[in-house]
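In the block that follows, a single chain appears as structure tokens, in the form predicted on its own.
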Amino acid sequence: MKNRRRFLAFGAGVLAGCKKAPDSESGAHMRVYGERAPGETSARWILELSASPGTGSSRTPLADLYGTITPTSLHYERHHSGVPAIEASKHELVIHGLVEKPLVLTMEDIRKFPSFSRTYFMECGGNTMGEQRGNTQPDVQRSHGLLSGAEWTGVPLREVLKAVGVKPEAKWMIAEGADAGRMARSIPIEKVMDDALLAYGQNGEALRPEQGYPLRLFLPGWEGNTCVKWLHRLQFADAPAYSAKETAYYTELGKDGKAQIFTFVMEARSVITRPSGLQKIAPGFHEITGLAWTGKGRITQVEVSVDGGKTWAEAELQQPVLPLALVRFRYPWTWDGKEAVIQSRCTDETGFLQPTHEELVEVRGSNSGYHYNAIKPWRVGADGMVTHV
């Protein structure tokens, strides 16, 4: 009964809003917002683009993560004019134009349509554009580091919709930022009364600022910059917008010089996280490690080869394997210490299957480095070390 009322008047202290917690027995101390042990030190490589302040990317680092979720904290940012500070209780969302009834709809309005929680990948268009140009980095995380995982809560955007009657002649959808640069993108009808989200949570717990608190457009399966942050407007109209942001940037440059336009899927792709660039392993058995992912549904098979591409042999996926999702897989390898090329390769259920670097210059050019998804090398030394290719 006496540690029951200590447990209880320990509680009260928690619920009431102490920061720390002491217990008297241990020493230790109960945090009101939990923490990773100090021996963890995976951080983010940010890139700040001194030029303009506010503006550039951090990436996640794949190589030290486990599974398919990536934690909040290290999941990639890509900022065009910095992080706007939004109170939640303040901020409103304007859907207008070729709509029958327009709509200003607070986050409390919002929270009141049925939501839903799906697990999804997302990547910046811009990921490895790097590789494409020859311009290889060391490491797993500054060469594909713009990419995560994350389970994400929000609105059916079809589901508001409803609400305000979009008109038969409405075939593209303006979604705009809170942000200084007013980040701008056009949005497909089709895509829109699909699977567009209106997120106001990641991981189980409210948007990050950065993550574009407290309202951002999720589209599974496309390029990070068209799941708009700091959502304020959606503009329903005939024709797209052309904005800054889809004009000069996020367009294909093809090898007759001429521009393609509204490239938003991410098509299969597949990286190896362990062992990669800038780790070094010993001689005997490892477990060849790594993600892949596809923006046209389920990732249906990945292949490993240990030989620089002269032999391949199928891989594990970890169950469950869901579409427009990171999946990982699993090869067991028994170095026998000699040099050695470590490549994946997957498909997805459309039957595309990852190319390598050759095949996809040969298509498409070396003009452009948005959407680069070719089969990434990495070299094992003979003193254990692992480089780029």
The other form holds:
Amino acid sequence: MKNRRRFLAFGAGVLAGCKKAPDSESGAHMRVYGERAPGETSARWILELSASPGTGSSRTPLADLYGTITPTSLHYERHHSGVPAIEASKHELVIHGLVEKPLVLTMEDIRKFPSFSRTYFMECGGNTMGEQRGNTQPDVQRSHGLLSGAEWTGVPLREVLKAVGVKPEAKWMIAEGADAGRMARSIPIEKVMDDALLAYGQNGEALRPEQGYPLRLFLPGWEGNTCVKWLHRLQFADAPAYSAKETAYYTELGKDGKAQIFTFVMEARSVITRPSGLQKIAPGFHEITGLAWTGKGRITQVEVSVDGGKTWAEAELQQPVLPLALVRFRYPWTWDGKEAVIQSRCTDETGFLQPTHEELVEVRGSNSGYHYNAIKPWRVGADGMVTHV
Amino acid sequence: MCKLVGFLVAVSCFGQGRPASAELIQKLDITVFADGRGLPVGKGTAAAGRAIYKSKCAVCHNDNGEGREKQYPALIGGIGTLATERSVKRVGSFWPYATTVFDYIRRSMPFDHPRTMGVDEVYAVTAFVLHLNGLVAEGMELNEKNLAAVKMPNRDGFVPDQRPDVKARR
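Given the form predicted on its own, corresponding form predicted in complex with its partner chain:
The next block holds the full complex; its first chain is the one shown before.
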């Protein structure tokens, strides 16, 4: 009884702003907008690239998370010109170019279309930038944290486009954001008419400002940069714009000095999130767990190796395995206390097998860094410390 | 228009929104294509761009485009390095089209005050950045008719997506 009272008092006391009722055993008051428990401190890791605010990224703490949905507050971000303050009631989407009827849509107009919700992963085209050159990061948040999973809600773009009538000569759609830099990307018409989404919701609520409030483009399975945030203009054209962010950035410079351009899809990839870099484990039983994903449909298999890649065993996939979404895998492991190298590799429904670093670099060289999707080995030292290899 | 008959209400209201006027589109449309379509009427030389650059760009990109620490990118250098281990991707060495340089400067720069320059200022400062890279002469006037013809060193340096290019072995 005494312990219970102390526990409840503690629970109520730590909730800032909530009055503690001295002689009550009931808990704290309710909150109009929820917060996590005070002891839960997992956070994004922010890398501001320049002294001017607005360029850089924040990365998801993958090692701390369960399941496959990233809490919205921990979803990764990559910005090129900061986060604009936009009022939804004043925001408009203009659709023009090679269309029969150029249109202006308010958010209210867009929300009137039948809504569509689906769980998808999103990954930055530059996730794990640096590893291709052999510059590894100490933990999975910093190395792989430009990756998140969420339920996105919006309107299939092709439904909205019925109202404007896209002309047959239109082969590309240029999507532009209302951020300070008016970031723009050219999207092939096939993707636009396939599964492109005008998204206004994430994990059941309106987009957060950092995720493009009130409207963003969402292109399932494609590099995050194409999912233009704060979307305010769609221009249909017979050619791509060759914008800065699709030429100078997000292109893959190969060994021969030629760069692959319009490399949109994220190829299959997996990574062990626990145990992973900077964690310390004790000998005995551990469940190795991690995530797998592919921009080309479904993950069909994840294998784990605990002997540096000599032998591989199949991991269990959390069902249901959704296409274009994060997949959680698990593998039971008893660590004998001797140095070990653990890693995962995945296969997707196209038969694509995740390559090793050496296999990738052999073909692509080490110039690029974008779309790097090689196997990630972690070394478990005899002292239990997990480090990058 | 909305018809007020049951299920059809929804269906026929989906085409909502209002027509986008030519004036609105003209105001918003800042896309410049590689062939020069979309370039606004205007002109400028590197000679005129030097002073604009000095007052509006040098604070971040340095006096001659050398860039500064904290990721203020250099706007010069790298030409001839792309096929080497130490490749340097810059405006002059990597960007395929001069129109992209113009488009990006017009839409995104100066970083802290984007879209505050007049059209002629954008032509002039674009000419100056290209001049710093040795790509246009100081006195050459760039305008909506000739900008797309400026040949960037890496114009032919891009190839379509080659993936799946990496074959993993079991």
